[in-house]
Amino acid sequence: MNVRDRFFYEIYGQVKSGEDVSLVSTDLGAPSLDDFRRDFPQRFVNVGIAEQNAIAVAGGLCLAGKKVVTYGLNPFPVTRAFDQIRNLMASLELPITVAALKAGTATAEAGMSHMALENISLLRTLKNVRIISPSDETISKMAVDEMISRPAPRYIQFDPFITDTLYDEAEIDYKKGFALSGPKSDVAIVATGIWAHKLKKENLPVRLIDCFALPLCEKEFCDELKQYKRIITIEDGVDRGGIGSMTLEILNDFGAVIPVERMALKFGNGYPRVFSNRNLIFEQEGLTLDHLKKKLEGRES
């Protein structure tokens, strides 16, 4: 199943099994919810399409002591809630915890509008979010064990095309926030969410980090980055804030001096004003596979 629905299937689970949870929905629906909706009618809440609305209505749940979470499609729960975001989450650390549909260009039929480019370069710039890319199932399913045993304002995203299980529980430090596979090599790929799902099963002949929840732990992050002679960081996203930028952050704070490639997408003629697809986007962004390998080989900087 997919990594969405992988997660709502927990929270039904945990919630038949006494814990407090509520959802509130962003007139949107799942199948995962089904059961949800018809076993826990009094702790479903549908706004509509009022992602502001959503917030502050679990933020009041939050304060009268319910474990809540949000659930919308991107990039609104971020783009259009930001403030109440920045607000009641960042400074009041409520503990909700906005789940949204579609990551990056996954909307990409949709049109510009629809794309969540920009959500994690958003929230990088906020205290105390914690933000959550599955990149398997088993990382989707611990996000749920993390959300009811340490309450704290979280943004999870979840990308429709990321289904399977590439990780055994064992192979994940949540706190950590960064998951290795891969052999060890003088190129270390850094990559979050759809990229890191796809290179995890690509099985490059390379070190892949896995950065599925941020903000990491930068002290040990930047000494594994430590071990490679060149770094090459991947994304579904803006180049400017994510975790390419990242990279650079902390390898500067921490004095590290290593080269980074950034591949991210630039949209150097600006956003696509023609409805169009992720391959196509990934194509025109020089974002695929065929680049990430020539670069891999030195055959393209």
Second form
Amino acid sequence: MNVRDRFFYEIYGQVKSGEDVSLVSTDLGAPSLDDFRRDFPQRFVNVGIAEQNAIAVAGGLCLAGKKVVTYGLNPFPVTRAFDQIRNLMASLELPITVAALKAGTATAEAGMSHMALENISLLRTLKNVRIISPSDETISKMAVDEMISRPAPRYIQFDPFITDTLYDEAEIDYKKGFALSGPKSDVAIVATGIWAHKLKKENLPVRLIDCFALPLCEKEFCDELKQYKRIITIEDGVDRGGIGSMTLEILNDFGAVIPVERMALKFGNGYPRVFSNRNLIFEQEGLTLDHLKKKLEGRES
Amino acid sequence: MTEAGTRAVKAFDEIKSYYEKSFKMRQRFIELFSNLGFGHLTTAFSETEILIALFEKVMRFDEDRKPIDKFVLSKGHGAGMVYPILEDMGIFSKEETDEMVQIGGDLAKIREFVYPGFEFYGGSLGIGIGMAAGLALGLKQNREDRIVFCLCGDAECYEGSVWEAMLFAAHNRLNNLVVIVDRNYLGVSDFTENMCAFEPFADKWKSCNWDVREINGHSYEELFDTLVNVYKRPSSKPLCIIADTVKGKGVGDLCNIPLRHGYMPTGENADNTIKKLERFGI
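Since the one above is the form predicted alone, can you give the form predicted in complex with the partner chain too?
Full assembly next; the chain just shown is listed first.
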């Protein structure tokens, strides 16, 4: 099951058990929402394609005592409604969960307008908003548990190509924000979302650090990084402000000097001007497993 | 005097006392915010009667003086006038208000108690009406008999999110939502009708399926007549009250002048402005 559907089925289960959760949609549905809409029509509020209003309405519903999830198509919940997120979620700390369909270049076919390239970078500038990028169903499920047990502002983005369960719940420390897998090695790979998912399945003989929730525990993250001679970060988003930037900032703030290579979208030749898809963009930007393996072997800088 | 005559005199005296309150609130606003060195005098003065009418006459409070009805101040630059009014209501003492309205004063304190106007701080324009709509929907779902009042600026209505919320509120039949637009006809740089005309403004709200009333926003008689009736309104539509006001009302030479939006007199200018304050009404 994909991570979005797992998230919505878990919410349905929570509401069935008596949790007061409302869902504010911006003209989006999902097969996993059909039961919710049928059984709890009052709790499904559709504002139309109006991302700013979705966050504002969610804020009002929170003031009326409800747990609220907004549901929208990326990048718009962040890029169009950033001011609402900034004022209502970061500043007033209203416990809204912004659930966003599609991550990074997942829908590159639809063009530049529909690629969520900067969402993580933008949201990282805000305090109090947790950014969750599930790399498997377990993390998606645990996001709902956390939303119910600890109401707080959250943003969660779902990559439609992430469809498996890769972690046991016991392996995941949600508070820490990152999960480790793979053997200890000279090189560590720091990844998130689709890349964490791909690499975990690839089972490379290196340590993989999956940053599934930001901000993560910086001290523990830095202590982990200090064990490696070299770090490669890889993400499906722009290089400025993403997890590569985050890694450099944390190393710098803790006074650790370790070489970091950032694999991310740089668009050195400008934004795509052709009919494109995720594979083509990854190829053009050097974001492929082949490139990563060459880097690991020291055959490519 | 007959019984009807006695009632009329009493009503006259009550209205007169509200106009006197208007004068005092404007005076206190200048004292508070000239000391702070920052404020939005003209916008605070266009909404003074609206806020006094709401807080001191219309909205319902419980026995602990906590508001039963909700109030969202979307035009956050008008928040200054709330302080003298809460002080006048006895919610804060003069000393507490002085302590709050200063550099380093505790902005969040007023929110802790959820006094009207501080459900949410406005200022980032166009957000408050959507929040008020969400709150009204949530209260309806909870079967709570409360009215949500929301005060917007007219120039705030240039924000697209206002129109998103207008459609949403009408579609969801939020008849527990009352939006009051402080229609002072001025933005920051110019008159609304010169920048990008709103008129026919009432028709636009009506076409979005709202009930609309147009009143004089400085007249307590008209404000009370309209606002006290919101509790027994036989309509499924949300209500928009377009309150015709004057930006800077009460200080003749600050009225209706563009580029006075962020004006706040300090020192000697503040003393002179207080001297120039005009009484109006009965």
